[in-house]
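Next up: just one chain, as structure tokens, the form predicted on its own.
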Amino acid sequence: MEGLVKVPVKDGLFQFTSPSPMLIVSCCSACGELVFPKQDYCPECCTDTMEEKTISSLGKLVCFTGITSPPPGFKGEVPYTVGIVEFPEGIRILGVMTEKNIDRLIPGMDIEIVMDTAFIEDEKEYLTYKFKPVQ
């Protein structure tokens, strides 16, 4: 992976150039509803008074699950996990666990934001963010 260019799976996403990762959502100035990805126009009001910022980089693990067969067009690797993790400003985000096996994971348990690799193409290395357990 040495020498690969590092780009987002998808712009907008996160920041991964700062010292530790952020996911970037929308704030409705209006009503207060965060959503991920973010987006221009608020679900909960209907308004198109969003704002762009970034939360927390930790949460806390509400559920996850074992994939076992990818979903059309995935690049990654199987098996993974995925999880729900709710940030301290009240947002619950799906994303991959870092974590494969699902007995090692509990609901409640402390998780960090990472950046990692979600696979090789075209000599790019695609980064996406994926949930850690804080050890």
Given for the second form:
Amino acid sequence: MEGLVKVPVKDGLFQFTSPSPMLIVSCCSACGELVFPKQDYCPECCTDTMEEKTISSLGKLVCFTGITSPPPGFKGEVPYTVGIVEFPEGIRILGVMTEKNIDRLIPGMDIEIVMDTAFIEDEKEYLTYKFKPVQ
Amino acid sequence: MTEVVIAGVGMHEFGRYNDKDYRTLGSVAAQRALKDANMNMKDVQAAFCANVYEVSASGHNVLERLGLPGIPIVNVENACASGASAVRLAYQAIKSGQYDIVLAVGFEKSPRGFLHGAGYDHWQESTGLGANPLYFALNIHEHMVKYGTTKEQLAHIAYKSHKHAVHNRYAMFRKELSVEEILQARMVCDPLTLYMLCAPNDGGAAAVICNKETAERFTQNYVTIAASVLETRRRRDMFVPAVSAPAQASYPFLAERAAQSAYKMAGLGPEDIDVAEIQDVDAGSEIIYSESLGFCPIGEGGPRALAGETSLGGRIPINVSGGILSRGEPVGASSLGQIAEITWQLRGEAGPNQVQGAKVALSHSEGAGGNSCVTILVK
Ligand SMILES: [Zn+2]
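Return the structure block for the form predicted in complex with the partner chain; the form predicted on its own was the one displayed.
Full complex below, order starting with the chain above.
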């Protein structure tokens, strides 16, 4: 993807320019609830007590699935895999994985957050966060 | 205390009807329910109309075919729980004493293929996270990892559904499938194959809700609504379209909470239920919800189903109509279809799929947005 402008699929989801990729989450200053993507109101307290934080730690793969037919609105390539990763901060996050199929995925394996191509459109490379098994 | 009853139910067969529009699907179901209650549109004092994909005022367009008595008509959209939500509104309208006879009707002519618009943000769809079956697959995969639920148990759920549906004229798929055929079908979202997922389709279903005294003027063949509950998602319920959830939480999941509320409202427990129609939008969901609704301990849904406990003749027959896996899911009509099925069970009119002596029945629908409806009927 040399020469293409890199843009995030959505602003405010992650930091992709820093050396270690980070997800942007909200943490409630009153009860500690963590939410991704970030939002203003705490789903538990129902007050605007959320503060922005980042997550860059290793997580554990809880479960995963493989998809072979493109769902509606999908602009990337099939096949691909999706998983839920649990991070030590106390949050589970859904994300696309770097693996094309589920053959090498194992529940409980260590996962790191990476930035990768989601799709190319209008000569721009759209980036998203992905979950990558730690080798 | 007002006793709220269902005086009549009716369905338009669930399937694919290129030659019929939603008006026909809905009005046929409504007409059948009214006829079942020995009533016509002139007897109805208010109507709640469930639909997801049509344009505005669709319920008005359905009911005008049966007469124009000028009554209040309200359209209800609540994803897979739309129909049961309409029943709940009708139940409350009767319970409050505002009306004596209320019609609840659901209808849908589904778009083909994967369903759009379940509340996903644009980035979720474009990156590949915006698909409902993906959530079903992840939920049951976690269950497999945690409790040892197997692909064979999932295949058995689909096998059971299709076996029962052979006798149901309202179901779309009425052909028995072998466990091998189900396992070897195209993999849609691992571990769910094509036959382990429901298909969106077309159909209608309706119920006439009354107070008992009024119903008795028209029919003796009514059943009582003992509970009608609607609850929604909390943070722990990582359901369409959620992207995150807390890793640890002490409160129960959505279907467990809705079931607990319904049992409390009815003064009954899961052990009292003789037959149930639950949201088998995929084979994994039937296993998970059979546990959430209290029909077996958490983690045992798969082995119990495989042992026949949830088949016709078993301890707690689940989805003996063929469920959503075989009926298909016309979203706005689906949960009213479940309520029609359990009404027939309590009236002893379920034909070859009759659960002998059924006196208490439960229906459960759950869907996008995080809606859960539990309805309990008693004879
Ligand atoms: Zn809070």
